[in-house]
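Only one chain is given next, in structure tokens, and it is the form predicted on its own.
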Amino acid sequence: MVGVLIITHGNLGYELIQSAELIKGRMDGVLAISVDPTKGVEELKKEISSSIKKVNKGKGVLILTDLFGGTPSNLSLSFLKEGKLEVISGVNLPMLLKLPDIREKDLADFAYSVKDYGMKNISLASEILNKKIGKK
């Protein structure tokens, strides 16, 4: 099972996990780290390193961050290691809901599936409704 670590600004990661668990039930091997201004960079790196060890069950770890270029993403990139640890930015609830269905894939396939599912579930309501009624 691929481990998952959600690193975000504030409590977004914790809230996403709680929301996903309301819908899908308990999510094993998933942890969140909150990046806030009271924590120093070295403290955050130690927390990330420790959490990676906790969720890594031998099939790799996927880190999900909220915003590419933000502190959570920048810190995560320092842990990037091909075949062992991958990073996706732009975490959303559909990504978390997909996790239990595909956890046994290898890290690369798992990461692509999570990214694709998250992107496919971003919708513009008027575009969908216009397609249903035949408007362009």
Contents of the next structure:
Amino acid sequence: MVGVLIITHGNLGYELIQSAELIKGRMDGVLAISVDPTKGVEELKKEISSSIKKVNKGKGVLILTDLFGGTPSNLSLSFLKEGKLEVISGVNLPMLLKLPDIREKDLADFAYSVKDYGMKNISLASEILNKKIGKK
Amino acid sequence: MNISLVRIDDRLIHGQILEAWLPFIKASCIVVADDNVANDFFRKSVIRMAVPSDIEVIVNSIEEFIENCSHYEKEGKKTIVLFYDICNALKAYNFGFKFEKLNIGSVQSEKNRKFYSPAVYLCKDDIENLRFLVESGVEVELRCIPRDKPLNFRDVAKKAGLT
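Just the form predicted on its own so far, so send over the form predicted together with its partner chain.
Every chain and every other molecule in the complex is listed next, the one we just looked at coming first.
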């Protein structure tokens, strides 16, 4: 099972897990870290590093972050290791809901599926409606 | 002086810069003056990818920055200059980058640090360096994002019993 870490500005990660569990039930092997201005960069790096160890069951770790270019993402990228650790930015609830279904995939496949599912689940209502009734 | 914001931020380019300061200032250029980033291809690439493509990004070592800063000032672009710590900003100041205002965003000095605001922990050297800048006529403010109320360093220092 690939381990998952959600690293975000503030408590977004914890809340995402809570929301996902409301819909899908207990999420195993998923941890959240909140980044706020009171924590120093070195302190955060240590927290991330120990959380990676906690969720890693030998199949690698996927880190989900909220915003590319933000501190959670910048720090996560410094742990990037091909085949061992992947980072996706722009985390959303659909991504989390997908996790339990594909946990046994290898890291590369797993990361790709999560990203794909997260992107597919962003929709603009009027666009869908127009497609359905054949307008452009 | 055309530089719009000179800031100390140990996170350099991050969410607050991209989503708050950049649109607030309507800057068209960001300069990261930092030796570590200048020597790190990966971090440089990530910074370039994170910043919207219509904003110019310049990554300089402190030495390169000192060489180039008068040129950046002359260019007249609204520019944000970022330093990792107070030491680096002071070095640039002493070598000719004479800013009038200094914004302190996030400083988390590790050794013998003291709390000044949730994102600012300063050590003795930091205080001395800031004092020097204030005495040289630089206005020093503590402020994370544009919407925060700026705290003047003099007031903060006075409150902490440092005067």
